[in-house]
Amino acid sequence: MSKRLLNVLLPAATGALFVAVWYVVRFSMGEEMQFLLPSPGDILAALHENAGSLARAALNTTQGALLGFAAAIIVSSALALALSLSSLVRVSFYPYLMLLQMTPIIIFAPILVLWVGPGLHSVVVITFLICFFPLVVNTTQGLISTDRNLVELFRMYRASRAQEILRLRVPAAFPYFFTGLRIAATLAPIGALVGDYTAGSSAGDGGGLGFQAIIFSSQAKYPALFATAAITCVLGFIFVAFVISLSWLVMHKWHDSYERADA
């Protein structure tokens, strides 16, 4: 049996006993008690049900996602790349990363619906707050861990500053980068999704998938509530399979890692 279709048949088959598992657990909880664990069915009818209205607020939270997540892709990628550039900086900075990192974001969501308002810009600030840390801490660790007898390579042949960092620095710190674009393209739709739910609006249909399990769960629709965290859980796929993509168009014809995966 070749490796690839043993990669495709293990997933499945693991998938087939997991949702056998399930259905083992849900009937032993006995009928009284199976409404707080729908069965796959019924979270699928669930979702053909309310499609429309996932629909939009899938749209919503995406829409959120990916502006929170870039605008943490930008912001991380220069503050890294100044921290770089000198210890002072760092140990004039960091600490305060820390600090913005461990601020609980459910009680810092009140303080910016009173700052940027209710609904996408909030929601967009809270996702840049959770993909951030991991961005940055990435980056800037890759970036000061370039190969130390390649930087005196080039200082050897005296190159300059900027031909240092964007030929030598910059590269080496891509498997870095692209491990903290990962981590961080698995907390984005759930930064949305919380973000919505605490910061959110249904204004204008601007309710994204926490605003709409809010309202599942005010209704005891706890199919449709599970239905609402499975497509969370498909744009976490797809935000993670774009960065896998990604990484390796940039990194497959010259990075180890990949050069011992073909082989």
Contents of the next structure:
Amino acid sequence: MSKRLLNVLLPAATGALFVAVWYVVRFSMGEEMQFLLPSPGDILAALHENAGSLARAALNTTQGALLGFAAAIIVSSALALALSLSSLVRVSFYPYLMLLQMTPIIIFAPILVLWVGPGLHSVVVITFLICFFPLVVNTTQGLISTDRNLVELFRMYRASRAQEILRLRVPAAFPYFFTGLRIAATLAPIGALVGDYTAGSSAGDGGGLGFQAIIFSSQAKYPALFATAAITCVLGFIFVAFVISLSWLVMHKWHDSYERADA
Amino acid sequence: MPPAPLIELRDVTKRYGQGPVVLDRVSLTAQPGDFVSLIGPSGCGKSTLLRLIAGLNPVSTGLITVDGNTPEQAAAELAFVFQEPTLLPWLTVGKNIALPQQLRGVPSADIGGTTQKVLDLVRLGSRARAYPRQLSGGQKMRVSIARALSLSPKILLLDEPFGALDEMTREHLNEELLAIREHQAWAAFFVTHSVAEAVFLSNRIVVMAAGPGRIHAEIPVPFAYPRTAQTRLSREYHDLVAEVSRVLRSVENAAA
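Next up, the form predicted in complex with its partner chain in place of the form predicted alone?
Next comes the full complex, this chain leading.
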């Protein structure tokens, strides 16, 4: 059997098994408890029923996630470059970067709403904060992990500091940067959702998926709640797919991770 | 009076920080056209010696002059071939070779011609658009040598460039290196672990001893250039390989 076919069949089989287990669990719960675990069919129906409000919410969340994600990429790249230039700067800032990562953003979410205003602003800031850390850590690591031999090669040819950074350190950091980007891409929709969960309710435009989740939850519309989660997953997949395509575009010609076994 | 040497090392001592002495009062000269091999047990400082000449590290005491200048000032006349091919994986072969010229500010109109010329020298003229990962180990090393030659250096410093290659590839590249030298008159310092390689390539072999690193003996290689695969079959070649091996073994036994 061809490898390509297996790559499709195996995940499909796993998925089918998962759905089967789902139905078995649901069936064994007894009729009066089954509302706690809607069937995939129920969820699809809820998706259809709430299509309008879910689509509007998904759009809002996507917007917040994209803006926060983009801001995190720009700021983290600049900061990573600054951190990579001097180990003194790194030592000074690293503990506080760690601190930022350890800070449970969700606790500060309500106060962030007061600081930057409700709705999109808060969602963007929270998404930014959540995406920022994996990006800055990975990119910095990439910028300082340049192959020593290549650095010496540049020194041998008396390259300027700017030449060394632009022509050597930055491209050498691409694989690390894309690793961070992939992590951040999975976090961006979740970050936007968390932001929206606390900060979206007071926005004028009906909020995003987080706000929808609050509404469905309060109305005990569990199939619609699952549908909201499903849409967030799809959003995450789209983000990740975008990053994977981008990293393929940039690196497939030269990076070992894209080398086909039969090439 | 003999002409001023191309490279002169006078009482060169090197230690890193407060560490042990890596090189102890090494004195050595090389003339244009010399091919000097440095051979010795590990820890004898032969690679360090090469890095000092390259200006990659400063000497602790003593003096190195390259064509009358310090190694730092003579950067344009030196090229270094590292143990690894050290190619930038994200650049094509052609762009890898163009890199030193770009870093040195060679006008871009001149870069293409030079790049093609040195690629032809290492018989990879058709692979300019390939990426390093598409090349074999031997081909990568040839690109690395082509890159070093792209700035027409007077002195080529080679730090065990063929150490990671199989015997056959190594012998071919040895022959190629000498063939290229028929066209370009650079002097070479060549660090190696292989006695056969040292004898085949050089006109002088410097045997070094370890602990601290110092020059133990200097053995001239009298065979005329051009040398070819035939040279390896001669009686004199085998006798000299045996002789150098004997000297090397005596150094290693003394250290043990």
